[in-house]
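The chain that follows stands alone, in the form predicted alone, written as structure tokens.
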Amino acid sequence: MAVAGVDLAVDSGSAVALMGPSGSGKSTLLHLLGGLLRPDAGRVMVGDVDVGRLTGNAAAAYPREVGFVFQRFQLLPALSAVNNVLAPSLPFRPSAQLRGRARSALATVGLVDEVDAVPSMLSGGEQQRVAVARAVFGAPRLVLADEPTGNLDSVTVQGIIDLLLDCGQKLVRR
């Protein structure tokens, strides 16, 4: 059992870190949190979502509402950093207002120039960055990030902890 006797009330707006050695279930927290996993036992609340339990249309959906930056970054290689953001909404063409959304995205995390570079091209921080733009583009109503700042140097995980703090305050006030 990777989760058990986990009790945990998030005010909307705030911003919490869970700790702990490796292995000891925050990963697979994250998760059941994102409708990734279900649960075995017990219930995983998300506002009055019960993530566990959503079914059909909306188990389909409810992962639209979240933003995840992955451990590993998961970006598709072939795909440049603007299709990356836009990666969820795809195989759908975007339209031109999306593909200016994902570029905004880019620019807030200070990708401006990069946006058709592909994964390769970029470094460690650099997609981590495009990660972020890609988990705060559909203003989803959670974030949750898997060791974000996972073998970057201390000035990148500054900045990479200052962007996911400032994109979660820009969530709040829309």
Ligand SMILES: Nc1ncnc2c1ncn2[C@@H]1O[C@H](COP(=O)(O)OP(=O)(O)OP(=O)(O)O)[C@@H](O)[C@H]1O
The other form holds:
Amino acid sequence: MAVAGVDLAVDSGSAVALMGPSGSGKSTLLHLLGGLLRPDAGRVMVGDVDVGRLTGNAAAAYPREVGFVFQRFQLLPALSAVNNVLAPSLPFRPSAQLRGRARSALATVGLVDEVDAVPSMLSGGEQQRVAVARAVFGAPRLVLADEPTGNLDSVTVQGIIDLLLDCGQKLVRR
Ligand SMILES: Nc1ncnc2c1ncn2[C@@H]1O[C@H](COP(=O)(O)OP(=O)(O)OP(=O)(O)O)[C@@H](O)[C@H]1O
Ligand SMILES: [Mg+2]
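Moving on from the form predicted alone, please list the structure of the form predicted together with the ligand.
Let's see the whole complex now, leading with the same chain.
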């Protein structure tokens, strides 16, 4: 069992860093919070949503409430950086305005010149920044970021932390 005996409450509006050795269950806990895994036992509540028992429309709606930065980024390899940021809004054709906001989001993470590059053309840290921009772009209620700064230099790290802390301010809800 990767995560057992965890009893954790996080206040709305707060930011929490989860620390622990490799293999201690950090990613697994984030996947449980994001509804990507279901708990074998216990409950996972986000607001009044019982994330471990979502079905039907609620299960379809919950991912829109969450921005997730995956430990291995999980960018879509065939899509450019800007289209990766827009991907959660697909299959709807993005407006020019929305596309402009996605470009601004990438500029915020320092990727002005990389908007049209596919992930294989980007460094690990650049891919990670695309993943962060994608996670915060829709101004989700909850951002879950799994080691979002692990591949980055200290200056870029500070920029990413600032972005995560005020993602609702810099990136306008679509
Ligand atoms: N899909 C899975 N099925 C079964 N066991 C898994 C699965 N994913 C991870 N584990 C196990 O769960 C434990 C916790 O893994 P997890 O990835 O949550 O750790 P972590 O704290 O994020 O580690 P790291 O710092 O290396 O990313 C590990 O022992 C791992 O082998
Ligand atoms: Mg992990």
